[in-house]
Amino acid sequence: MNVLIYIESENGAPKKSALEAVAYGAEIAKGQVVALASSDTATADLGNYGADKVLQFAVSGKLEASQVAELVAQAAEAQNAEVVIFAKSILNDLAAPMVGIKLGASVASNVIEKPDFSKGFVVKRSVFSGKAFTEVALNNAKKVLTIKKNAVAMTEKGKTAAVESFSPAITASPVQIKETTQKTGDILLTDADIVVSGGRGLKGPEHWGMIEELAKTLHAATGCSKPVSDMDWRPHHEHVGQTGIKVSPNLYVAVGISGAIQHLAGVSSSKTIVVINKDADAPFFKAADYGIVGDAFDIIPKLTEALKKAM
């Protein structure tokens, strides 16, 4: 069973979630593990985490989802891949089902565990914003999976992947893509291993410096609750929750956020949740792994200073 993994990269390096997808592919493959990456992507980590071969393609500009689907489907056919793997992302969530249609494959998203081969090819999926799980049997000869972030343990294999060039036929995108620039040093919420979020308990945008300082110390992304973005204290792309960005970091720190059900739905997949709130009855404490009852304006500066000394 050959496996193909599509690699999303950032600043010339594979995203961590893409490396998790490679590690997943290496664990389930019974044949060759092939990574498909752009020509400007560094390949060392792809081999180290399990890829036997890297197909590198040259493309100018950003690819739209339908183009990614064309690219991946052609590579899958060329490599006789029975399983195609994506890391979960906005782009890949759109491209994966398109690949499924092109290959006549079964498709499963939000996969969190290796398949149960004793039942055929049965995968466990996260559903309802991480509040429940379901098992799905993929019965078609070919399968397309999207792997949820932080669901896979990454084990270094200590090997080097062979690199080959790949020249797919990609049609022009009917969609106009607008380039945006990420501020230097910013960590995207969807890629972050640690997220520090603030709520209305911070009393105003002028107090966000301490949240940013804590996030910088932890090498974390910053987020916020919906009321905060609605009041324009913070940009809307930082809104975490069911109607905003859903995150699943290893650590989620909520400061001055009461814990409305919509917010909880967007962070429930976090491995560890720390809540800091002066209201001991805040609903968020029921979902927290660790809680601190106290004034954030006293706690956060002291916590940041202690972390700086410890790191």
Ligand SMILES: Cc1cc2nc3c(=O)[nH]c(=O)nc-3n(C[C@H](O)[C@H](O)[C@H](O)COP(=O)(O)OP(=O)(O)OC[C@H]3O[C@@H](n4cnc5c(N)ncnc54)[C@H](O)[C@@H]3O)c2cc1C
The other form holds:
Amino acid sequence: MNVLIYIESENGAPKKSALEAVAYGAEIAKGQVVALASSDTATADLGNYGADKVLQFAVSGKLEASQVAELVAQAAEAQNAEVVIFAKSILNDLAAPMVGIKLGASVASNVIEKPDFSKGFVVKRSVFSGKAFTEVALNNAKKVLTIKKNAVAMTEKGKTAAVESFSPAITASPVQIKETTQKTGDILLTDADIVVSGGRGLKGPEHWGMIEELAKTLHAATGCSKPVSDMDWRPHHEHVGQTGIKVSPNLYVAVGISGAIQHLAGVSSSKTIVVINKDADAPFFKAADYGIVGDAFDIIPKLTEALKKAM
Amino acid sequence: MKILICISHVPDTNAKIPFKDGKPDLAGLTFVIAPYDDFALARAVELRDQTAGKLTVLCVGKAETEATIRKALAIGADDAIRVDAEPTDAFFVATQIADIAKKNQYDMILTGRESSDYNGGQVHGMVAAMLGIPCVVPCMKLDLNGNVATMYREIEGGKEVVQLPTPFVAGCQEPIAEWKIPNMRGIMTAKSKPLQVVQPVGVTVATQVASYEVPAPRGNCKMIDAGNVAHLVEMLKSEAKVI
Ligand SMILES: Cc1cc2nc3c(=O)[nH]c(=O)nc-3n(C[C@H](O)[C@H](O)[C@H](O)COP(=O)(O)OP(=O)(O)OC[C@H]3O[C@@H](n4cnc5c(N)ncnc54)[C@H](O)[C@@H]3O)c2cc1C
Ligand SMILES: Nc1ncnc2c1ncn2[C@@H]1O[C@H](COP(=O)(O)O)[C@@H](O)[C@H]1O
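Since the structure above is the form predicted alone, I would like to see how the form predicted together with the named molecule looks, so please show that one next.
Below is the whole assembly, all chains and molecules, this chain first.
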């Protein structure tokens, strides 16, 4: 069983989530582990995390999801890949179901663990906005998975991947990009090992300096609750929860967020949750591992100081 | 413009999901239009008004979904189609939507970014691939000028302005429009708007739910004294091992 992994890269390097996807592929492959990456992507890490081979395609601008789907489907056929793996991302979440249709594959998104082969090809995924998990059997011969962060432990294999070039036939997309506004250099919410989020308890956008300072100290991404992005205190892409981004970092720090069920839906698969809230009865404490009852304006600067000393 | 809005019928987002015999026991819950689909519906109504077009709401579901479909009619859809089947997975649902779209040639098909039960985020992409038309997701703003749409699409860390001609599929999210609440007149007229029930087309079963599991509750939250934040740092280092 060959496995194909689509690699998203940033500034010439594979995204961390893409390396996780390679590690996942290496764990489950019974044949070749093939990574599909643009020709300007560094290949060393792909081999190191388990790719036997890197297929390189020439890039010409940004690809639409439909074009990624064409590229991936052609590579999967050329490489006889039975399983195609994507790391969860906005683009990949759309490309994966499209690849599924092209290949006649069973598709599963938000996969959180390695497949259980004892029952066929069964994957565990989160449903009901994180309120439950389900095991899903993928019946078709081919499978397409998008995996969530932390679905597999990353182990370095120290391999060197063979590099081959690949020239797919890609159709032009009717979607024209007119303008892009993107903050670069920040750690992406979905990629971050640590996320620090602020809620309405912070009273106004002018108070986010201390949240950013804390996040910087922890090498964390910043997030927020829905009302905070609704009021434009923070950009929409930072909004975490049922109707926002779903994160599964190692550490989630929630400051001045009450812990409404819709917010929890976006964070419940975090490994460790820390809640700082001045109300001891805030529901978030019930979903947390560590809590501090107190005023954020007092605690956050002190916490940042303590972290600076300790790290 | 002929607009199709696809809605999923899901438990209210405030609800805890009860489990019985290893399965979600949804009988006692209140059902709603999934939140993202509700945003898409709100914008669809506005675009229908703006273009003096026609808005059809589609739901793949058994008879119990009709109250939810009527709510979409009350909010402003002109007519409705219900595909009379259990929505077993995204491939099944997408096949039904694509079949209806082929017969009716909509200018645009709006969906939510994802449902709030399966959370697959797959149906729109599958429909677009089946019909061979573009798909934009997550779509946060959608304006029409003739048959050209201008959209804001969220990307990691920002957004993009994109333009494309109809027909297309768009998976919507806030702030595309404000959720609309049906008014009295809407509720009254919804009762007499046409709701057509159609039989599903046959589909090979791509995925099957084998079992459900409820997430393990977190251990008791360890409370740390506000005067001793250094203790939290210690715990995160030595006990949780996350920093
Ligand atoms: C369909 C639907 C979907 C939704 N989707 C989402 C979603 O995706 N994400 C989301 O976040 N919400 C979502 N919501 C909204 C959600 O229900 C809550 O309203 C929201 O999460 C509350 O945000 P908050 O905790 O920031 O604000 P609040 O509920 O106002 O809580 C503020 C908290 O800050 C605390 N506080 C105040 N001052 C201080 C201080 N000085 N120091 C420390 N703590 C302080 C208060 O004790 C309180 O607990 C959704 C709602 C619906 C109906
Ligand atoms: N049973 C259904 N009937 C009609 N539309 C649906 C159904 N299920 C999902 N959809 C639409 O497809 C979108 C994506 O759903 P999903 O792939 O389940 O996350 C939803 O936001 C709805 O707009």
